[in-house]
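Here you get one chain, nothing else, as structure tokens; it is the form predicted alone.
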Amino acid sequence: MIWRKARNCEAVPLAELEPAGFEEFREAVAAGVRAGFRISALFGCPERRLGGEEGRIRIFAALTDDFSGLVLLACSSVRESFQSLTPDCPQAHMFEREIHEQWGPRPEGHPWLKPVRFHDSYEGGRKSPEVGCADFFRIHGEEVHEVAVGPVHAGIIEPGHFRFQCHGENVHHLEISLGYQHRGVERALAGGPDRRTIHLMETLAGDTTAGHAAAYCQALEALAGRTAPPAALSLRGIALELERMANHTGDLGALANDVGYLPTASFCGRLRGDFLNMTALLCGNRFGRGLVAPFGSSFGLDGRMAADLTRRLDSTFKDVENAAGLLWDTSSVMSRFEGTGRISTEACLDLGIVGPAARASGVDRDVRRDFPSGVFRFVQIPVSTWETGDVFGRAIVRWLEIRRSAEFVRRVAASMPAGDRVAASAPALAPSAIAVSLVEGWRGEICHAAVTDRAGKFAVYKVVDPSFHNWFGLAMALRGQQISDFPLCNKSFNLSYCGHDL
């Protein structure tokens, strides 16, 4: 048995964790997927990193249950190249490639392995092509046609490049190319942490500050072996919920304006603004920026005001409850989202797609019941899912959502832990250790795992934005579909561009 068992936020020794040969390492994992786990992350290290051998590269796999609330953790070292799992386990694909392209490793019998982003190895000896060229997927018939679509786009938006293959407006294929802003944030963040190190998490996805900086405060207090204190951890929880809220509200306005449906789309982006207000209350920035931190908070929320918060989104939520309602109650609303880009629950269990776009196909998977951390132990949030996985389902699972974020940011506001907010002190990282942190961003599951050499430094540090999972489903929601469905599949997914391109 190769797989050590983990809970999420728990510090594992890598003694614990011997490599496997390849061929068992490369079974177990297709086994425990086939078994309903899910790849949460797979990637690589140098083991001259970890005190081992030059040329080889370790790749290490963490394997997610959603119902035992378990994380298998399991590597195996090689050289050159690796038999790829993705023939028989999709969900390696993406992570296979980025193995390829970062450390030089070969998934031989890959089906497409092409660019994640544009970029030197990071060990040296494979060049990057040049941004956005890459071969794409070709359908040839009569009265077959392609339609290629950015990477610049109309609008302040970030750079990608959508190929369609058609057949008059109906689409047989979509294939997305992104990393046109590959930012190399991973390997900045190697030999941390630091000073910048949380700046760094800030900034991974601007919208999803605190989710990020929280999944990292996580991954390095267990490295720790401490935590942060209650009062500290609550105001995490307010801070995670209150940029859901902000995000699905907005989502909601966007999805309005791209069926020409303006009274929703004009509240939703006021209301948006007013959700990321009460971020600003907190702590000073609208986005959150130094809300969440390590071990502590340099905020608190005192009585007067958690009355202020509780006041604010009151009102707000009321007025967001008007708008969405608007939405359900108009026909040609409706006869656009229903039925639209449709995604079954079989492709987002094969795919390891997470978060409302998971939920709206049925997938019963929310890391903050499955995986609880911090104040989502004491405090749970129903799930909420759908069945149709289509845009209504996608944009119903986000009005849910917003109303149980509400009434859990009530329930916490009205009962905030008294004493200290901030750790005695801060102590060392475990040397030669591992430490998966999940937590449940606004777009689904954000995995952070930190690989600690002999120092206690990080000898590799691996960010999985729910993006990374999910744009592979935008492309399956737009099979069959008119072309000019596509605006409104592409916002009911709402993945980022930069959140894939660290």
Given for the second form:
Amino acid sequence: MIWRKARNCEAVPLAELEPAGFEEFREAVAAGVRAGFRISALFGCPERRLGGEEGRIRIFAALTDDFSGLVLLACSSVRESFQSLTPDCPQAHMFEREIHEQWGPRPEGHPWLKPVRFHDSYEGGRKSPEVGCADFFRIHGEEVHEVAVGPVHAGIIEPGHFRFQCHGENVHHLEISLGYQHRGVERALAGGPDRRTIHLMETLAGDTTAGHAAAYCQALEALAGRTAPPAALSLRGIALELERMANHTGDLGALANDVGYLPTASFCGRLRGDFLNMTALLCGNRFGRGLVAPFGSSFGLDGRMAADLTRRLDSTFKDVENAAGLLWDTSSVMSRFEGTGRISTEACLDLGIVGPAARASGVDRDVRRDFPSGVFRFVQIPVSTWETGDVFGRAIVRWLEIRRSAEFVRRVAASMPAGDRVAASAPALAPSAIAVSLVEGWRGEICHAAVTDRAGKFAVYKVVDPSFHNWFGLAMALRGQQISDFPLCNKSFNLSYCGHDL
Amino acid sequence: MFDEIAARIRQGKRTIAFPRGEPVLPELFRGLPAFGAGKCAAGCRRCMDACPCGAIEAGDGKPAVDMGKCLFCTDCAAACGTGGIGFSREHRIAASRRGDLIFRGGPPPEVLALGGDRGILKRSFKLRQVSAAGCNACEADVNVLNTVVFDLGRFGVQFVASPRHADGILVTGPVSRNMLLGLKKTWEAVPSPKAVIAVGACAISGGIFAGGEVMNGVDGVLPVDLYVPGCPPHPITILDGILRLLGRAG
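For comparison with the form predicted alone, would you give the structure of this protein in the form predicted together with its partner chain?
Following is the full complex, with the preceding chain placed first.
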């Protein structure tokens, strides 16, 4: 058995993770996925940075078991190529494309080995094709046509390219080609941590500032063998749930807008801002910049602020309840939501879909319950699921989560621990170790995997935004739909471009 | 329908009085940099060394902050520890000239109203937004100007879907290599006379991504008429900048 079992945020010495032969590694990952585990991360790191042989790439796998709450770690080492896992295990498809694009080794037998982000490789000098120039999947036949959308979209949104294969209004296939937002974040993170690191985390996906910052802080604290003070952990929990409520509320409004139901669209536009202003109450910034910091933050929540926060939360929550309630009571909205953009439970499980999109298809998974860390070990949030897997399912799950997050914030704000906000000193990181940190961001599981070199610096810092798993879910949801329903389906997932492109 | 009317009454009128009335900003709002009354200790570079973006020049007795690079993150204030550097609650920090963003104290920078043939944009200004590797925070706080709270439409300013319908573009993000062509093509598709607004530290200087796989902002790619600093800027700061660019705010 090649697995080293670990907990969320446990630093594991690389010495306890001997590279397995690739065939054994491949079989173990495939068997793990067959047994119901998920691939939370599968990534490469040059052996040179770990004191190994020049020209080889270490491949790390982090599988997660939602039932036992364990993270299963294993690794192997490859040179120019390896046998692709994807034919046996579709969840691996993006990860293998990424390994090839970043480091060079070729997954032989990969069914569609296309660029992920269109950048030159970090090792081996492989040049990327021009962005968007890929071998798109095509359907041929009479009256079949192709619709290309983007990278610049008709709104204030991030860029990406969508290619639809249509027959009349009917979409047979949607291919999503991203990379326009690629800023080279992972390359900038290697060699860290340094004074830029936390700010790169906060801007990985700006709407998930608290989520990515929290995942980073946990990874760093695990490697340093030090936790943040209880007051900082509570504040982190509040920041995460405010972020969730803000985005979910905004999404309910945007869904209403996309079916032309303006009352809720208008109300939720304002209410989303009210949640952001609650975050600004805590730290001065609407997105929580600086609120979540390694080993604790200088920002805190005193009694007066807690009372103000709770008062605002109660008032805003009632207005959200009112605005969201209109959706469920309006038959013209419901007829557009119900049955649109359905994705089956099986497809979610096969593709490793996470977050509200998975929960709306009856997949009962939530990092806050399954891999609890920080304040979530002490204050539980019930998991919200729905069975229909359609736009309505993804909308109602958001509303259920808003309710439960509001309850959580009230509870935590009412019992803020006393004591220090920041740990006394920041110790050095464990050398030659790996820590996997999981956080339930508002879009789903955020996975950060930090691997340190012999000097205790990041040999590689892997970021897996929930969007990395879920973009393909959107493509699946569009199959057999009308192309005119794309905006609605897209909004019901509301995925991150920059979180994917890094 | 009665439910909608009841909800409308319940949710109330939410449009803010700005620019006639003063905006309501959070108590901890981080606006225009502020410096302590006294001089810095000779040779002290703590704020400069702590800055993640190299935005601070620890000069002779007083630091200078390049707001075009600044994330308004408070790392400098924490490193200083003597109150020598920090942030005020002044939200008017947009500027017409890049050089004016280097702040050494004194009044906020100046925004010059569009003149010449661009003066006609004053009462009807249509913008095409281009996210060029923005992290979706600037985008979100530009988007929020369309909500009932800010009601951008009342100023004759509107975000449109096509560059052909636009009088200018508002750019966010450090301009990734992969968005360079998309940005240029969008700009070329906008008919003259036209203007460029760069929103956020990334769009002005590359921000935290400067030196990575990006173009370090819009400067050098397109001629910028208005710089709005912040990470992200508060919506009020963006709105104030746009209104002053149009010569419509006192």
